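As a starting point, one isolated chain is supplied in structure tokens, in the form predicted alone.
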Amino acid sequence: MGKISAPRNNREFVEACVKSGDAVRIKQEVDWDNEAGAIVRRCCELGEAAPFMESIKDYPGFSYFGAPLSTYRRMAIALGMDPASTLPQIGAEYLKRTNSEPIAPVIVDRRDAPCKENILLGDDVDLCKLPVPLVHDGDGGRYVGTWHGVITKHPVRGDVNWGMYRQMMWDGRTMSGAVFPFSDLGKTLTDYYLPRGEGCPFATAIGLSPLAAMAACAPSPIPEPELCGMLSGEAVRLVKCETNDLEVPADAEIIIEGMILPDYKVEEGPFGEYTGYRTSPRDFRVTFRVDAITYRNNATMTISNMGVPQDEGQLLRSFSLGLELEKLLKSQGIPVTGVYMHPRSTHHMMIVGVKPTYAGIAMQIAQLAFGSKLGPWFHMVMVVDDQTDIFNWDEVYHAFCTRCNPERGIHVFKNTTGTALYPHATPHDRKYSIGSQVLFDCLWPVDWDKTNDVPTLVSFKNVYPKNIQEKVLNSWADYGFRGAKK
């Protein structure tokens, strides 16, 4: 792999975004109480540049960076690509890098770790010393973790997990958050710590490099430190925690260390989520005791404000889920031509393009998708043929409305794994993570005769000879239309 010029930390990323016009510096003072969240939310809804808020009320020396990866332009910048790169180009680059050799992290001395510039231990530990924002009006509290990585390690297997699990500040030494039982952390807790009544060490890293955040959000089977190295083209710099044996990104802005308590829970929520709704009611959830806080000088807290599309919660998750499913299907020999999850589906619908070479292929795709580790994060799969551009919603919607037979093309799977965040789920189903899933088969039956049974698609590129198409395209401006529409 050639040299990659990706931003190595959050500060380089901010500067790169400012330089390209994809971030703006806000000099005036911004209130942590709702105002900062409102700015970020409006930026997401308008597709605006990311706000870098340099002056936070009550917190001199701290700043906010909101909506870090809520656009494909900023995702391209994070990967060291041209901001104008198309989504298929970004996806191809992601797949190329994640199919390369893993790059193991390196451990650095604490003296070389910027995240150790300020260290709070013992009685000095107080989350209120950080500019924790009230992200949405109506949230159950101020949320420390909205764009971050919660780092844990299985004590027997040794596998490390960087995951994005929301964390609400309960008091100066306590956080609570939603950890679903099917998540990696949820499985570690139920597999080992909770049955033994033991606390689970954790570290929350805030203000990660954009690719470290991408790794923490991606449902990849590759360990996140190695995945981050593969995406960036160089080893991730890690440093040992102050109060436990976990290793954290040395260039992160803020590190919070502590213990997940096995026998004590405090209330958390509600919180505006990636679905665009506030769905999970206040409840007693996984509780984190804080034992240490370390942070850089002039630290920046990253904020993702989840709500109606689009923000990082939809864009990055849909991007990585789609590509991981494409890798899975191809590994099983399915002749897929692409997989796309539109971020405005709030990463709930997979659109799969395939060469329909045999009967039942759509059902096979759905069973593989829903039965995989990725399955609980979406509940709809739409399968279209290889002549449909999966990135063109007009084509996809047309295929859905005209080729999906209401009786034979819609297949519902009941009593599957769901999440507490599904707006359409009943309160009972949310509480117990019960879901349902559906396949929309938009393929012509393989036993239909292609000449007599399959209807002809009437479109410019399908029914006219190539020479006529080329003549019309080349003469488009001469006809009096604006520009050459191709």
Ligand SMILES: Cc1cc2nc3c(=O)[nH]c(=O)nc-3n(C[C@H](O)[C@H](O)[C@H](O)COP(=O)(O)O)c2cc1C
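Residue numbers count along the first chain shown, from 1. Think of the rigid core as the biggest set of C-alphas that the two forms share within 1.5 Å after superposition. Here the structure is a predicted model, which is why all the values come from computation and not from measurement. First, how it differs from the form predicted in complex with the named molecule.
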Given for the second form:
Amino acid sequence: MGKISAPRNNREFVEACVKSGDAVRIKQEVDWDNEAGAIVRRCCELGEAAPFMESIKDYPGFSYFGAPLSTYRRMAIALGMDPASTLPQIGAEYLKRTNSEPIAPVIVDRRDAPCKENILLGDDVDLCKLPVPLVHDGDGGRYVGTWHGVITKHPVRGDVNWGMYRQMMWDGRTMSGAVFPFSDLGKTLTDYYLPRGEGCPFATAIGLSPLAAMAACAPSPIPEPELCGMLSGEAVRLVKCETNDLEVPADAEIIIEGMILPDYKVEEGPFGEYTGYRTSPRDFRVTFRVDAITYRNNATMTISNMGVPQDEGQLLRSFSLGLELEKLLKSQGIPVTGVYMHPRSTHHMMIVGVKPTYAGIAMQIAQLAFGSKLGPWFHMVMVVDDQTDIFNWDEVYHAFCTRCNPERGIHVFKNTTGTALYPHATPHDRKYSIGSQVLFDCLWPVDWDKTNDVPTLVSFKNVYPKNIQEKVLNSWADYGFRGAKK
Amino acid sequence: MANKWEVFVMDLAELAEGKELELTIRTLNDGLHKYTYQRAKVEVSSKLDQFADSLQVRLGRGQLSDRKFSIRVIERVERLPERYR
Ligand SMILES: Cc1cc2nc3c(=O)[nH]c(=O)nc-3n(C[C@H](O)[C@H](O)[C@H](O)COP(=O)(O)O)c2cc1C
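For comparison with the form predicted alone, would you give the structure of this protein in the form predicted in complex with the named molecule?
Full complex below, order starting with the chain above.
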């Protein structure tokens, strides 16, 4: 694999984005109370450059970086690629890197770890010393973790998990978060810590390198420190925590250390979510007690503002969920031609292209997709044939509206795993994370006679001889048309 | 100076008047600690001049209610077990 030169930390990433016009420096003072959130939200809705806010009311020395990965251009920059790279090119690069050899992290001395430049311990610990933003008006609290990694370790297996699980500031020493029971951390808690009544050490890292953040929200089975190494082509630098045995990215902007309490819960939410709504109810959720805060000089807090499309919750998760499903289906020998989630589906619909070589292939795809670890995050799988361009919604929508038979093509899966965040779920199903899912099979049935029963697609590309197509395309302007040559 | 508080409820009936309630309230006072929570024994009244502090209310999905209250914080309640303090 050629040398990758991806930004190694958040600062290099901000610089690269400013240089390419994909971030703007905002010099005027911005209020942490709603204003910063409103700026980030509007950037997401307009597909704007990412805001780097250099002056925050009440918090001299701190800055914000909002909407870090809410465009494919910034995703390409994060991967060290040309910002103009297309989505299929970015996807191919992600698949190449995540199929390479894992790269183990290295431990560095604390003197080489910028995240140790300032250390708050004991009575000095107060989350209010950090510029924790009120992201949306009406949220249940100021959110410390919106673009970050919660770092934990399984005490028996020893495997390390970095997961992006939102964290709300309840008071200066307490955070609460939505850690779903089917997530890696959720399983570690229910499998080990909760039954024993033991606290689970955690560290929250904010202002990660963009690829570390990408790893923290990727649904990959590879442990995130190694995954981050594979994505960036070099070992991640880790340093030991001050108050527990965990290791955290040495170049992160802010680290919060503490313990997840097994027998004490405070309220969390409501919060603006990736679906574009505030859906999940306020509830007593996983509670994090803070023991230490460390941060770089002039630390930058990263902010993702989730709401209507499109933000990184939709863009990045659609990207990685789709590609991880592609890997899974290919590992089972299914002749898929590609998998794509449109970010505007708020990562709710998987579009799978496949060569329809045998009966039941769409059902096999849906069963694998819904039955996998990825399954709770989407509730629709649409399977189209290899002639349909999965990246072209016009083609996919046409295939869906014309080929999906209401009786034979729509299959509902009941009593599956859901989340409290699904806007269409009943209040009861949200409370217990009960899901339901659906397959839209848009393939021509294999038992239809290919010559006489399968309709012919009537398109310019499909019905005219090649020589006529070429003649028409080449003469298009001469005919007098001024539009794009398609 | 009078304090400003906020509470989240699913139903306004949770804010019964004329008796002591235990609520999770957050401060709306300006400053670094704005929006931090505490658990407290309180009394609320729809008469805005009944108590010195004010209370505004948000419903289940963060909608601001147009009903306003005054509030008296009787005492803080610490639910966090001693061993974690
Ligand atoms: C901005 C953002 C916020 C997220 N918030 C949460 C969350 O609060 N709870 C959760 O379980 N997953 C959340 N996710 C999804 C997880 O990061 C994702 O499932 C990740 O793979 C970690 O899950 P795992 O522990 O199952 O591997 C979020 C993702 C993004 C991009």
